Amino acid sequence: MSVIYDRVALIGLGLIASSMFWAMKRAGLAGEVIGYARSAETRAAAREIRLCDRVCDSAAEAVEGADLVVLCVPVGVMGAVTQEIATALKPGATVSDVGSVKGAVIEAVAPHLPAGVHFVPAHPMAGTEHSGPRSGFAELFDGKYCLIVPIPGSDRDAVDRLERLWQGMGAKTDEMDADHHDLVCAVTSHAPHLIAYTMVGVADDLRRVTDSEIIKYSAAGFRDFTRIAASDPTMWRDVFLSNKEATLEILGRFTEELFALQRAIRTGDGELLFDYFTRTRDIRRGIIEARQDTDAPDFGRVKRG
């Protein structure tokens, strides 16, 4: 593919940020990738990696002459990072995000850019449990999808061009609003995050009476709780207090559904858990044929030894 940008800022150098860059580079979509990250040890991570065309040790510096800059920043942070920013950006150039929330990330820096600069929020709907400068690559994107999210009067062409960058580098895109992503990602992100990390808050504490137990026989599901619960707290602690509503309602509606699970199991109703579990496993094919994972056995895990 050509360039699409001549020169993009990364603004934070963890997972997606550096799968962007190698992305780009593999794909030839940006002429010049600059970074900057808060964390000094991070920058130089970073040089030491050759993440990046070059590495600034401010975030106003990063932006400087940038036609995109992407905020790679935990979604707490992101208003304070765009008014640092806000002086130093180029006139014309877009700003987007790869937050998991957006109603939020909108209110926080939309108010900080000036006249003339593009907003265009996104989200990447793609990830590992790993996190910081080295744990990032090219293919991670690829058949991902990454959704768009246009606020009210945004550029058609800085938004179509944004979606061109995001297929060049592997990934599908789709467009919605900022209420319905919350709530999308409320369901299929977040709520099963928290309930991930209360699983395994629990299966702590009964380590505390069973010893290793639970390490020893984690293969039997408990251990892809703990790959999920393995993520990024200061991201995740963000996420959830910034996208309350909807991961409240979702939360409350699996309370429901557990309580009546409660009850069929008390009283022995076979049949509905049959019809239950019936119904949740044709979601997980739903899920693998649009190829948003594997079904190859163990999760497609590679075996070692």
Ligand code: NAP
Contents of the next structure:
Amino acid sequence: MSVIYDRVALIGLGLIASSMFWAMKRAGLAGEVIGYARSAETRAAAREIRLCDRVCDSAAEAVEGADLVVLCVPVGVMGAVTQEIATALKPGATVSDVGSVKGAVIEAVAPHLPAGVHFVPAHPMAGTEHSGPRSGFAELFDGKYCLIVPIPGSDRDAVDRLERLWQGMGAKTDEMDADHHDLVCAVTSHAPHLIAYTMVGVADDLRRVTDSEIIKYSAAGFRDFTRIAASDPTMWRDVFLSNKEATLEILGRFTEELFALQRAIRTGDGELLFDYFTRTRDIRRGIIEARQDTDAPDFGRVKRG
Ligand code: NAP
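Given the form predicted alone above, produce the structure of the same protein in the form predicted together with this ligand.
First the chain shown before, then all remaining chains and molecules of the complex.
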């Protein structure tokens, strides 16, 4: 594949930025990739593992001369980071982000961008529970979706070029508006995370079941909640605070369904439970057919020993 941007700047060097770097390298999509992270520790780790062609000590320095700048920091600090880089941006450059929420990020970022700089928000729908500069890998986006969220008046060429970058990194792309994105993600990602956090919290409160029993018997289902509930606390705090409306809407519906199932259990309504679980199993089958997960037993986990 050929170079899509001569110079790319990644602001924030965690899971998503490091995966982007390795994916861009794999396919030769960027002439040069410059990185910046807030802490000296992260910058040192990046230099040690050769994450980015050059790592700068300030965000403004990192974006100088970049054709594409990608904000890869928690949603709650996107606005402040944009303020730091605004005057150093190259005219005609594209600024994008990878934030898990779009409405709040657009509100925070767009007002700080100078005229002549294109803003094309995006969100790769791929991740793991790991974070930091050492957690990334080139294959993270392979076969997964990256949602592109053009804002009114977005430059078509800038949008197409960013889509080609994501496709080159292995992702499929779809476009949608910010409100729709935030609702879709509340259903597919944000509410499930909150439910996982809650379930792990409940087990922790249940003193009649000992800690060692929770761990010993976790493969019965609990373990799969704990993987999601181990995700980065800063990232997820920011996601819920900035996608309030859609998340609360979905949680309201979730609570209603939960009450309906609770009532079915109490009244012994086996038919309702059976029909409900048949419907949910079909959704799982749809996800496998769309190749968004594996149908290998135990989620494809490799057996050890
Ligand atoms: P991460 O691994 O925790 O890395 C976050 C990066 O942001 C780090 O380099 C960190 O710097 C920097 N940072 C944190 N607070 C900052 C601040 N106040 N000012 C400047 N830099 C700051 O996070 P990630 O998982 O890559 O997530 C990055 C973005 O991608 C988030 O907006 C998230 O919503 C989105 N996203 C995440 C996933 C996922 O599953 N993880 C999936 C899709 C999208 P230090 O290391 O120096 O602290």
